[in-house]
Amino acid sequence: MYDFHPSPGASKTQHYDELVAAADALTAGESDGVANMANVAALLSGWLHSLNWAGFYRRQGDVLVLGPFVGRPACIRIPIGQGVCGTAAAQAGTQIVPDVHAFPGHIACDGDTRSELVVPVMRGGEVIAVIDLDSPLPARFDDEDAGGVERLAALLSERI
């Protein structure tokens, strides 16, 4: 059974350690792209607060397709460039939105949504899928959480 538990009273940086262990436990000898992907994205989603979508885009040509995902229905297609997560892909560089309601281009999946951080999982050089995290607080993500996240994002580039 996993219970992977953040520690109380940990400083953003220990969170973040601590999250990119669990999901290295969670992932480690697993092949399977999919499964690495949907537990991380269950344990995102509950270890990270004030979130109201945690999930995978996968890169498939010119498009991302959408991935496992803890939250409501998500847009299925996005086409590279547009976007927060189209963006990220396009520019192969995480995105800290602070109001998405002033992304230009922004798409719309989930109206509770106001602030966005999309970080691309890289492998040789390319975009193989994007960490997509949407939360319903304006400002909800920071630098530190950018980098939290890309670590995952390094970790799972070749489990994924």
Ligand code: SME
Contents of the next structure:
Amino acid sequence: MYDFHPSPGASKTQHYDELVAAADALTAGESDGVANMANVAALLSGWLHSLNWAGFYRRQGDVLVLGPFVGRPACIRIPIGQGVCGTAAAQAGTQIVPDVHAFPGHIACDGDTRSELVVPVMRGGEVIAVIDLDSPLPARFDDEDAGGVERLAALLSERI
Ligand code: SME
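Please show me the structure of the same protein in the form predicted in complex with this ligand, now that we have looked at it in the form predicted alone.
Shown next: the complete complex, the earlier chain at its head.
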């Protein structure tokens, strides 16, 4: 049984330290990327507060294709360059979106979503996937969240 929990009262930095350590423990030695994405999506969903969607889109040529996630059923294919996820993939850069309604071309998969964080997963200089986190709270994500999820993305580079 896996039973990972954040330490109560941890600072935000420690909270992400522990998240990355738990993801490391969950995925170490497992070569199946789908299994690893599924477990990390479940981990994210429980570890971070106020999320309504947490998961992966995987790059397949010019599109991102839905991967393992926790949340409501979502858009399956997102062209590179479209929406928050497609923008993160096109720019190979993290997107922090405090108000999704103000993001041109935002793709609404869950009407409850108010803010979003998307972090690319890179391998050999290429975007291979993105990690997408949605929140029903406006401005849920800041630079520290982005940095923490970027560390997670780096860990997963060779594991998904
Ligand atoms: N909002 C995303 C689409 C994916 S869902 O949030 C799960 C976007 O604009 O790319």
